[in-house]
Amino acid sequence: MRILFLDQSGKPGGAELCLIDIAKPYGDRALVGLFADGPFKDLLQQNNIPVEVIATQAIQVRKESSLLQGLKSLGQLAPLITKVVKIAREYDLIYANTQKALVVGALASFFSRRPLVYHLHDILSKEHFSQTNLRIAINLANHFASLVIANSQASKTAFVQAGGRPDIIEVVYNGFDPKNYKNDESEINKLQQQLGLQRKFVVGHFSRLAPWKGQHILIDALAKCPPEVTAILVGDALFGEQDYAQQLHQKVAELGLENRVKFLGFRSDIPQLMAACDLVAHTSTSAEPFGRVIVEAMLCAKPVVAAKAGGVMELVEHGFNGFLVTPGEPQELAQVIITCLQETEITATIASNARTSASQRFDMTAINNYIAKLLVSKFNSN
């Protein structure tokens, strides 16, 4: 089966690191056409998977635009579309991994008379969505795909809540590769040592420099655990949130935490940083789809603290392999790390659990052989 994947981004977030570990075994009969270029390109490119940069300029419509900024809009959209219709046909399906994928593939396919695949990264509501996006994905979701992947349960029922078809929607997690998370001890002390961390109980944060990531609400937690709890925070700003960065900035200095807090900002060591810590935690104010970071930390053998709400409540059980916490209450994560900090034992076994949960339900081989039998099953081709 020749797969035409298409993403939106030249950045590599979840879903495009999702997209590498399905796109790989094709190998040259597939084909990742990006609508910008950047990083994530050259990390496809590492992992020879054939790719394109087919977009000239970015697409100016983010999640909470209105329908004129999306009729506005159009006119970019035609050039691409027909050069997505050309490369199509030399095609079997067209995989729409983002939404504004799904805005072209749904027209490709229509006009190439190739099969639609979307793989839902996201969850379709309106604290994540404007009225008129979400319309727009469900109405050419419901026409154009043959099948919707949501990566959980979560995702799931918001799309059938927001209108989607329930016959054309599927729950495929993630896979992970677990030997990619398999650290070196040594390298790992060599690491802390580098950023200061030694005989200090460390707390990650993996995420995107956002509001709605809660970065802020673990600095709120940081300032009520002991001296010797420090956080890293591992991301940076993207799409205009660089505000949002510096007020966090000027939050851990006044509540005088400059030495508790680093900003690592982006890094690629993202395994071996995890395993410099003593605790993961997750801290979004929303909903999340999926987790990615949570399932990365548990196959680190590291305990997970992670906001109660989304696909994240599928991932962890409470107190057999991770933490759940009320989202946006600083006070109850700061306990669940002070009991980390406290309880060695319980939570290394949590840890252990977490590692063993993780790699028995994420394992990539599994779950990309899943993909390729709904596929086959789906449009009959090998």
Given for the second form:
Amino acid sequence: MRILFLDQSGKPGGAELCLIDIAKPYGDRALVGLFADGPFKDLLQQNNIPVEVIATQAIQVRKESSLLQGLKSLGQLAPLITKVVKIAREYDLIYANTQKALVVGALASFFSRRPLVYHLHDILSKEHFSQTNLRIAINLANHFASLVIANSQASKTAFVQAGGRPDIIEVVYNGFDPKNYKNDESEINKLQQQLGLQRKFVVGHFSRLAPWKGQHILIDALAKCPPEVTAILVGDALFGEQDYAQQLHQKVAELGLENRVKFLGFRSDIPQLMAACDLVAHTSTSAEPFGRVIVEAMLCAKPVVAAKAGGVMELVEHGFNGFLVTPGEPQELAQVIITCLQETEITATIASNARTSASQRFDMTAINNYIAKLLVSKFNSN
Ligand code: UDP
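Got the form predicted on its own; could you also share the form predicted in complex with ligand UDP?
First the chain shown before, then all remaining chains and molecules of the complex.
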């Protein structure tokens, strides 16, 4: 099966990293069409996945855009759609991986008479999207997609609640290769030394810097923990959240935590950095659609504390393979951090349970096979 994947982003967020794993097995039978140039293109090339930047101008619509702003962008989209229609004729199906890719993919699917798959990586609710964008996404998916792949039950539920067709949607979790999360101890010691993390209790936060990802909650929690507790914040402001990044630095200074919080920016050595931590914290203040970082921490056999909402509740069972806390509550988070600092034996058991169950539930090969089966059964080709 030849697949034309579409993604709007030039930067590697969770949806883009997931796409790499899905597209890779198709080799030359796949093409990833991007609507922006950037480091995501380089990552695809490093993975030998054919890629083409098919839009030269960034599309101006944002998640919170109004109808008027959306209409204005239509003129901008016409040449892009024409280009995608032409490319799509060489492929068996169009696989839209993001919302703007859905808009372009839906129209291109209609004109090229190619079926459309929409991989839904979002919780389509008013918490995350404007009413206009919600309506557009649901209507396009309902009318043009033959299959919607939701990254969690939470994303599926929100889709259906917003009016999405329940008969076209399937839940498929992100897949991971457990091999990538096995770390060499001496390498980790070296990394800890480089980062000045030795003899500290290190809490890692791995996410782009964005207000709803809640890095500020971890900083507030840290101020309530003993002084040996240190945090590394891994990730950058990928989608224009520079003001928030600045606020975080300010907060750290105001609380006098300069020696206990390290901003590491965007990194590609996530498994190694996780292995250098004692605990991984996930602190989203809005419902997380899936939460790749949680599974990654589990595969590194690190205890994880996560904000109890959305897809996270499908990943973490409190007290068995991790800890759940109320979103936006630094006091509760601090309490879990202190428990992990003190109760090392229980915490190690929880981390070990997490690795075992995550390796089984999120195995990339099994998940890729399942997606392939879904595509073949829907589109009856090979
Ligand atoms: N990530 C990364 N480098 C960073 C920070 C994050 O590669 O500096 C990765 C992280 O390992 C995870 C993804 O970005 O695989 C984020 O996915 P998640 O589902 O947690 O959040 P999203 O970005 O999709 O909202």
